[in-house]
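Starting off, we have a lone chain in the form predicted on its own, written out as structure tokens.
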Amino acid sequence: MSSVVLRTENVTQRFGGLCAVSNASIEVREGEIVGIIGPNGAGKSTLFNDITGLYTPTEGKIYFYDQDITGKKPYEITKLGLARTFQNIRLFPTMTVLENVMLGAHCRTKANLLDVVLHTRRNKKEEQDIRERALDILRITELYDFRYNYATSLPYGMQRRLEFARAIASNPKILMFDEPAAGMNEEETQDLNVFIKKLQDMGYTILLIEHDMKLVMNICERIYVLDHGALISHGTPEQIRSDPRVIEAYLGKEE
């Protein structure tokens, strides 16, 4: 069995009197595609924010390759090898496609402020390496032909793909996608399906939140289901599809 690369232990997140996540324990194994689903307001993005350091859990622990990352800053977690995208596209509109991807790689640079100011040999070498890596990523993500376009000039589906490219540039071990199919049409979603499987074939481990059940059932090997902040089910797509608790959470209990 593949090793566990990410796990949460009884993570709870409270905001005043509201409990957004309650005792959530999940694990992601190397090379998997794992999904987190649930109705709106179920606590999915809150759990993502806990894992990636935007929030500090009220209770519980988060481990990345057995290292306790609970409460670490987002940039520290990114440097360890965990990259994410957000539900709302967060590109830099005044930068080109290439510049957006290059920005994603700067968490790995070793040049200091003096190197940058003086344009030292080390700084120039790092910038050249980052540029070459960014161009390679754009080829992989089929965005190379648009490398000098402004990011926001791309169609919506390609802007999403650019976000993925920027996340890949940070050289992550795990990619976390927050509703990657949001706002996509059927053709774009099908392209996304193929693309995420391609990322898995390249060796990436993927954890995603998604409302598109067809996409989730097609690509995820295991799925966790949240409802009102609590995990109510976990299993394969086949098990989740037939679980009465999941059906009730999405459709409501009959009167």
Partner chain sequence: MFLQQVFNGLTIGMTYALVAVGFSMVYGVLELANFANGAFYILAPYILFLMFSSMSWGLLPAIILAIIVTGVVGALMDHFILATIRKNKAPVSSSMVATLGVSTVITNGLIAIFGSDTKPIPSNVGIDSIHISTAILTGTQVLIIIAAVIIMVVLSLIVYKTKLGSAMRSIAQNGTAARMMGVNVNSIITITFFIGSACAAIAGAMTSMYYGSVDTMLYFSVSVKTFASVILGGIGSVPGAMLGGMLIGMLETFITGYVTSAYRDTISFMIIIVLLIVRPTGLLGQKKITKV
Given for the second form:
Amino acid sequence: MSSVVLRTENVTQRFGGLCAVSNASIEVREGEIVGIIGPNGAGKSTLFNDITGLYTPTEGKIYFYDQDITGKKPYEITKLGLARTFQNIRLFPTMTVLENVMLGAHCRTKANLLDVVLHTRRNKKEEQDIRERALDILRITELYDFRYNYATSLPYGMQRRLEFARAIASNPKILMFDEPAAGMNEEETQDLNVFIKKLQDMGYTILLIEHDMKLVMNICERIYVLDHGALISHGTPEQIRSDPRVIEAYLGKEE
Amino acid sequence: MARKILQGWAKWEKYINAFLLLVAVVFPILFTRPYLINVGVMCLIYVLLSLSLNILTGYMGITGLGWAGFFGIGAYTAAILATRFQVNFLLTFLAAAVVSAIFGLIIGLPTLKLSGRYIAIVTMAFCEIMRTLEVNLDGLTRGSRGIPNIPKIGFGEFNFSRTVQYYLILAIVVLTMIVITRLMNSRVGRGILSVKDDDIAASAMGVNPFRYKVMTFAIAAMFAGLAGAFYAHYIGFIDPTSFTFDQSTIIISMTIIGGLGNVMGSVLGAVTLTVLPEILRPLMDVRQIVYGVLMVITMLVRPMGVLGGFNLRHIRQQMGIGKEEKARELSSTEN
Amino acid sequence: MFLQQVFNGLTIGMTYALVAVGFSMVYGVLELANFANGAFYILAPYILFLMFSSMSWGLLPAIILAIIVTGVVGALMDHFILATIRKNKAPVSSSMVATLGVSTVITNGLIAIFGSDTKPIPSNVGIDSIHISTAILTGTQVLIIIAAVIIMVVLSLIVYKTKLGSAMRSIAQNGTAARMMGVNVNSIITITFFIGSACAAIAGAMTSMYYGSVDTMLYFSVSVKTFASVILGGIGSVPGAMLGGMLIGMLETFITGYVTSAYRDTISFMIIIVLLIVRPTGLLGQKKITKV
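Based on the form predicted on its own presented above, generate the structure block for the form predicted in complex with the partner chain.
Then the entire complex follows, led off by the chain already shown.
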């Protein structure tokens, strides 16, 4: 069995009296595509934010390759090899598409104040390398032609793709997508499906939160179901589909 | 129309900058009256101050209100060193920059962890603390009597002429502009912009927002301190009244009205707002009112300031005439 | 001596609390640090001076006029300047800079019209002094304390018990949602500015009567004390602003009385900075959860 990239151990997150996530334990193995689903307000995003360091869980531990990352800052976690996208896209509006992706590689580059001001050879070389790499990623994500446009001037679907590109630029072990299909039409979702598969073939491990059942059922190998902050089910898409608890909590209500 | 002008500016930027520099260089040769050179020097001091605040407010997005505080720290550091210990100006400049940057760290480290909304208030408070200290630490600063007879810039008995001092501050300003431009077109600059745009996303992409804020704050304070040191030596006398909240308002007016996040914006803002009251003498008495009105109008019409938010490099890239594009074409023809 | 200090501190604290509440209400609805608030605070005494000395109006009508005019100026600033900036979707910092611009115009305008020297303000309010053991509570002090308490009770009732208040609080929590629920956001904000500016005017008028004079230097010191009060109490919290104002006033009076007056104004600044390090949410403030 391949090694575990990411593991949460009884993670609980309380805000005041509200318990957003309780006792959630999940694990993601190398090369997998894992989905977390659940109705609105089930605590999916909160769990995501706990893992990526935006929140510190009230209780429980989070491990990245056996390294305890509980309570670490987001930028430290990203540096270890964990990159995310956001539910409501968060790009840098005053930077171009290319610069957004180059920023993604921030934690893989070293140029400091002195290099930059003195314009050292090391800085020039690094800047050129990172630029080439960013352009490559833009080719893969089919954003190359828009590299000098401002990030937020792109149409919605492309902005989503740019967020993926930016996350990939950080050279992560695991990619975490927060509702990647939100706001996409049927065709775009289909493209996304293909794209995520492609990322898996490139060797990335993927954890995603999703509302779109079709996407999740199609591409995820394993699925966790959250409801009211607690994990109620876990298994392959087939198992989830036939689990009465899930149908009651989620599918039953929606359809 | 506006777009055309912008593209033209982007395309000819190098030549326009060279021309402006030429104008600045021949200015004291063409106009030799001490009064005019003096106005020129004051313009350049304010350009330096405005540039320094632009690093913090324009690029980093943190509204720095008490900027005269750092100006004052630089001025007092230089004045005290020069009058008590007969330190040469090169060293007083260096010391002023360093001390000011250290104060930037002292203020920045505890407060920049908080959300940006407090910083304006904290910097304002800081400026006032500094002024109170300048008034009350009599033994060090001579209180409200001020420090007179600060040695002119020069070596030993030899003092630079007014014109040479003009060229000195011009050189400092040009160097500062080069440093800012290099900084902003780099990995570090991207980090700064990302934190300004969205510090949560920046953090998730591996940028430490706090570190960047503190670093930017210290760099900005350093340049303000340098401006203070030059000012102290040039005028030869300083007292706490030069570093009040009114002075801070003047500096931030220049930065914001000229244009946030654009070095030429600071030049435009500082030169216009220094020269305007000189030309329209009756304006002198009400110049603060004029600044206030201009500030409100700017916020209504162009919140980023007249030249604010324009990135000429981006415009060149979008026009397909960027430096990188040319390099690429060149390398593809070689292959 | 001690009791006298308590009385004096209480009086000053009440005026700070009043300005801070007005500031805090505006901050609540817009997250905007209104730098013009201090300018409104000194605008009122100058109107008082003009009406009382030049037009020989009675004290009460002069005060009422000063409060109304200042309140209207605040509402107009919001309606013509800040509302436009909001409509342009510019960041809050733009609004803040605009209020700084307005305050620069007002304070320097006052200097241009009245000069920068100190102007006398009548301080006889027709209430007898109260003697308690060796301490004296002057008529003006009695008036300030009573008026401030009444106004703060009324404001609390408005904020927590009326429809207007619940509209304000809903905007403070979520402007977009409030708009969708049918709250006329812009007029509520303008009304809030009127109330905030009027509070500053009342405090300014009463303080000038207490000191018997007004000058434009007051602008700066009161601005920073307002900031200190709201940060101490917890920014955006109305009861916090009251508590913060009282504490700052007391502290300042005691330090002046028992230690030194040289650093009186610096104390507030020190408090701001120390507090932000130790307890950034203030005494009664609540921490906000970052939503992603």
